[in-house]
Amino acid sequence: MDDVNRQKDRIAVIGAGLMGHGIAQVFALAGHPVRVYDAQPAALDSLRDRIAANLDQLGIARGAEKLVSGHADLGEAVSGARFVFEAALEKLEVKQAIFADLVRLAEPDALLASNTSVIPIGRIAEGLDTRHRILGTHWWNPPYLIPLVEVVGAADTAPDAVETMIGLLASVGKTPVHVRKDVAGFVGNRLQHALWREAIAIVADGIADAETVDTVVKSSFGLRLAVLGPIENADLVGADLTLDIHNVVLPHLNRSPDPSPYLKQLVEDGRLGMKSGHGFRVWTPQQAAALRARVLHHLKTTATSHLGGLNGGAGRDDS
């Protein structure tokens, strides 16, 4: 495949929700025309307004939202697009149906990418023609603030499709990484949910309450994670010390292949977290809003230099 045309390639996004509109924003801010498909008229009607509100919140001049258009017809949305990003519900049967339509409706040489966070790409592409152009691009929420995108090739994905996608993502300021095996959860969510499993087990076993677990993470090794990855840390302290520690602690860690019974009981009891006011912890609307605001402020602060490099094209403000 030829090099990515960074200014003119049309992008299509399937789904105008939380992830879809954020992905569209990233490409529009880099100067790409973007067509977004959604079956819900309300999602399309608010599409540009939501992107404009994000730009306002980030202190980036408006304009990029004008490069984004909403479409209720899937064929119209993907027509002429060289790259198509699916950002629909995290249900295998939904994604399989969408990709069956994309193989039929999209341009023959368009790359078709799923934003699934955990489903193996080979399962989504199973039985479809032109599987060589189907791959995964797992963006993180919010996609316009989190740099990482995991690029996942399935067994039938062409190597040059992966290379081209990585080039496109790098050109719009993302940090793409190549996940070399198509496994459930890829890299980020396998790591994240291994931590979550142990955190839930600690609460369920009465070792510490939920607030204490969160405090321990945020006030200790969590402070280092942005600049010191776990493998770097193991090399920093030494492989010998790491081995000594593992010999003691690993036999005592939770290793259940099934979700925690404690977690299942929370769901059965309707304790769904912030949406219900009670999950592992009790949340008032004010507490939930304050936490969301702290997370957004933190992400905005750490992403300032990254976003500054993207403040060009349609939304440039040189003042």
Ligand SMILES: NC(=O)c1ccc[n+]([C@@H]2O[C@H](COP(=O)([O-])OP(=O)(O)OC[C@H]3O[C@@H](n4cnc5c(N)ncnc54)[C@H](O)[C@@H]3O)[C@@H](O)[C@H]2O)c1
Contents of the next structure:
Amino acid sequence: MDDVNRQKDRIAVIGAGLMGHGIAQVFALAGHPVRVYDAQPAALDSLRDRIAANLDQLGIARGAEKLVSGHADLGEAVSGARFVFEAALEKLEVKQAIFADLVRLAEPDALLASNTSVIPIGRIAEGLDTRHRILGTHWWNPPYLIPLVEVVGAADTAPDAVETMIGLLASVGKTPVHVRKDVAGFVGNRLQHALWREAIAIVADGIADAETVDTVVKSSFGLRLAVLGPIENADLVGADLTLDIHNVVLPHLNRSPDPSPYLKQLVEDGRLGMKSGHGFRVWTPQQAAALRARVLHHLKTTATSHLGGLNGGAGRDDS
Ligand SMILES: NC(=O)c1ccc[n+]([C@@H]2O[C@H](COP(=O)([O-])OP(=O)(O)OC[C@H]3O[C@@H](n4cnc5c(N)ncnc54)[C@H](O)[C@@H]3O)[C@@H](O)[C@H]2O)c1
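The form predicted in complex with the named molecule is what I want next, because the block you gave corresponds to the form predicted alone; please supply it.
Let's see the whole complex now, leading with the same chain.
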């Protein structure tokens, strides 16, 4: 199809891994042509097949994958793109090198976004020209099922870059939120890892075993979390009760600035979790597969309304 006739902005994605291919899928399903670059050619070879397999799994007709093309040349991938999403490795030096190239190779008015999980955007953009167009877009896995994207403006990001990005993400059915300070972990991962630190401390201190910790969460407040945020919950029970509880419990919560020695020991012992069959808990391949299927089923059933509007652009070709 001729570029001039396209209604939707071209998107570029850097990194064709777990997140990159899923981000490409979201935009392709909304009718955007997407070019994907990866340093490993093998990741590009399987790109369309992985997207097609996701569509099959979601019960969405194939076609959108044809709007996604793999490019082994970064300049070619970002040519003509109005938005660039970086989803390469979570290593500061890799991201800094990629953004140095993007500033040079991308269109002068293109917005350049990093999908870093926890690295402040200002660190990635440090010393680069045109920092006004560099920002964070923190998607969640899988990007085509989890609605949220945290949009992070760094100190030098132009406010209209944040606004434009929020508009784009909303237009493809995401739930973008504006994170107002460029802090490590943004909002979601700060909250999530505050919980994980305490969960690991409870196991390490022998208060409960790993399975019990997970049962406590899944069978109690975890059930409410999708419809009741922590601040809503505090207001629900009352600020006075929340204060009484905090007065007693906060001094006893883990506040270590370092990862738990228990966690470090697991890694040292090669107990890496499902990928090695043993982490905090023991996992057979069947148990690991069942857990993945359970999570996918849950997300599919809770995110159906989100999926509903995303099939509009399927079927066009971007070869
Ligand atoms: N996996 C998650 O749940 C998740 C969630 C939110 C954010 N993130 C973040 O998204 C980013 C990508 O994570 P992922 O899970 O998709 O990783 P991944 O390992 O699945 O994919 C990374 C891809 O980047 C490619 N790559 C490596 N160096 C590159 C370079 N210099 N240029 C271009 N491509 C390069 C790799 O070949 C690989 O295909 C990370 O910053 C990660 O922290 C991950």
